[in-house]
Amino acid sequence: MSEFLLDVKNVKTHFFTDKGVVKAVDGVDFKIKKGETLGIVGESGSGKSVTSMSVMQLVEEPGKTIEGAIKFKGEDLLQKTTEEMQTIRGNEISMIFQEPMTSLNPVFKVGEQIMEVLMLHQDMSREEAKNKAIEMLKIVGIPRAERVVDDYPHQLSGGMRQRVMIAMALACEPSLLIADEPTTALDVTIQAQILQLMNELKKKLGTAIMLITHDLGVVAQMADHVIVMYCGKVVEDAPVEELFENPSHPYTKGLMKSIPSLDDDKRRLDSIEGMVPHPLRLPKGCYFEPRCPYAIEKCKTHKPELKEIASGHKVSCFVATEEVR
């Protein structure tokens, strides 16, 4: 059996619109080991969330995964039927979404929503499922879990709702947890608590995490390995320490320079000039070329491929890999 829990190879998920084809995910590769956290970083529109939805097989029309393989425990999810994927989702692979208020059903008690997952996937009775739901609420640090289990989502704070979402996602003890911007809507104190909670649960349950975020601070705290995405492509792939010590793609360098520093509070924050290109009007060569301060003539006409520049560190850039001829 492969050492990798999830092995994504050359996945392409495109949206076929009336105005043209949007290549939201365009040949993405990455791997996640059991118990590992992979951080996926990039601006809005880089393809992070569509990548996660491709793994879950939840891409809706007019989107479609047209190429590649998504191997989970050695089996290709793209070859699974709808019924087979329904048994995997929420059971072996779970997902935490950005905004829990839109993910939790407002007309059902939070306990009922956790119980539904357990009764569906674990074949539990209502009593067993309720006891497990209370246990999960306690595990994610919710006080008075015996009372909260009978509360509705609107009765809870944003941080509490996010904890409920984590409890629901982990109720069946999945092998892989996909967290799509899990702390975006929370204040920094609650964010820190949620991230600490996810780390503790990872250690306790051995769950691998696919963490989607635009926040490099979160990545530094949580991830073991990182991929940086831009316009549907992976532009850099490295262990987290290597990425922060030696960022090599101009886009990654730009992201790093935009992070505030505690050591130098007078340093002016840099920004990446320009905008992400329109998905229907992508540059002919490197997609980052119009915004890149290091671009050369070759970047305008040729697309760079991911090349290894150090052990486990790959980058998609002619200048970084010295392919300037």
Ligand SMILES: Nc1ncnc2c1ncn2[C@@H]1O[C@H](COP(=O)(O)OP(=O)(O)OP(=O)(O)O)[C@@H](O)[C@H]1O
The other form holds:
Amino acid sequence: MSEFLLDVKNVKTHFFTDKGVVKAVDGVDFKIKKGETLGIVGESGSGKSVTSMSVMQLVEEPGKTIEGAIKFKGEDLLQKTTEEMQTIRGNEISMIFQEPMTSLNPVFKVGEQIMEVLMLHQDMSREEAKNKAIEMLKIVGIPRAERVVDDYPHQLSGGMRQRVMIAMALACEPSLLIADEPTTALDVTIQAQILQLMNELKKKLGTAIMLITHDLGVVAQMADHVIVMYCGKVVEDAPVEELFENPSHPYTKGLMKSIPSLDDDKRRLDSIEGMVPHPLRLPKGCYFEPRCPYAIEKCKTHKPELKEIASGHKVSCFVATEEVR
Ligand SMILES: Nc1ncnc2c1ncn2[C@@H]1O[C@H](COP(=O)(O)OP(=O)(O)OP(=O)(O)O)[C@@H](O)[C@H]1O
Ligand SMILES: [Mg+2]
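Structure of the form predicted in complex with this ligand (previous: the form predicted alone):
Entire complex below, previous chain first.
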């Protein structure tokens, strides 16, 4: 078996709308090793969530994954039946979302919700499941877990609810956790605590994490490897240190500049000029060309491909790869 837990190749997920085809994910490649954290960054609309929904196969109409392969433990998820995918989801691959209130059911006690996952996927009795639920609540750092297990979601703070979500996602000890902006809705201190918790759990349980965020600071703290997405494509792919030391795509450089610096009193957010193009009116050449300070003639007419510029570091930019002719 390959050393990769997840191997995504040339995945295309398009939305067939009345107005035209939105190529939300358009030929995306990435790999995640066992126990590794892959950060996926990019501005709003770049296709991060659709990428994760494609892996989970939860893309809804009018969207469809029309091409590619998503190999998980060597088997292509795109070839699995609906029933097989249901077994994999929550059991081997689980997901946490931005807003825990939307994923926790308000009418059931938090313990019941964790127990349900365990009874469904792991065939546990109620009693076994309750003990395991309490253990999971303890693992994610919830004080008085024996009491909280009988609380309803609304009785908990946002940070505690997010911990419950993580407990639920990790209850079956999945080998891959997909976290889509898991801390965006939380305040900064709680955000830091949750990220630290995810890092500890990753070390303890060996869970690989696919972490989606628009925040490069979070990537620096969490990821081993990073892909940068723009308009449904991967524009840069590198180990985290390499990305921060040698950002090579002009878009990545732009994102780096927009990280607010703590020692800068002005805390100025130097965001990238211009707007993400409309998905139905994408530029003819490189999608970033209209906003790119380094663009040359060729960028207007030709689309760059991902090319390796250093070991494990790929970038799709004519200027960065010096294909200027
Ligand atoms: N149901 C849908 N119908 C049509 N287009 C869609 C649908 N869902 C997503 N898209 C489009 O797919 C593209 C990628 O969306 P996606 O939600 O993956 O972006 P994102 O990177 O997760 O952004 P954000 O940071 O805002 O969460 C966008 O252009 C979006 O408009
Ligand atoms: Mg999203």
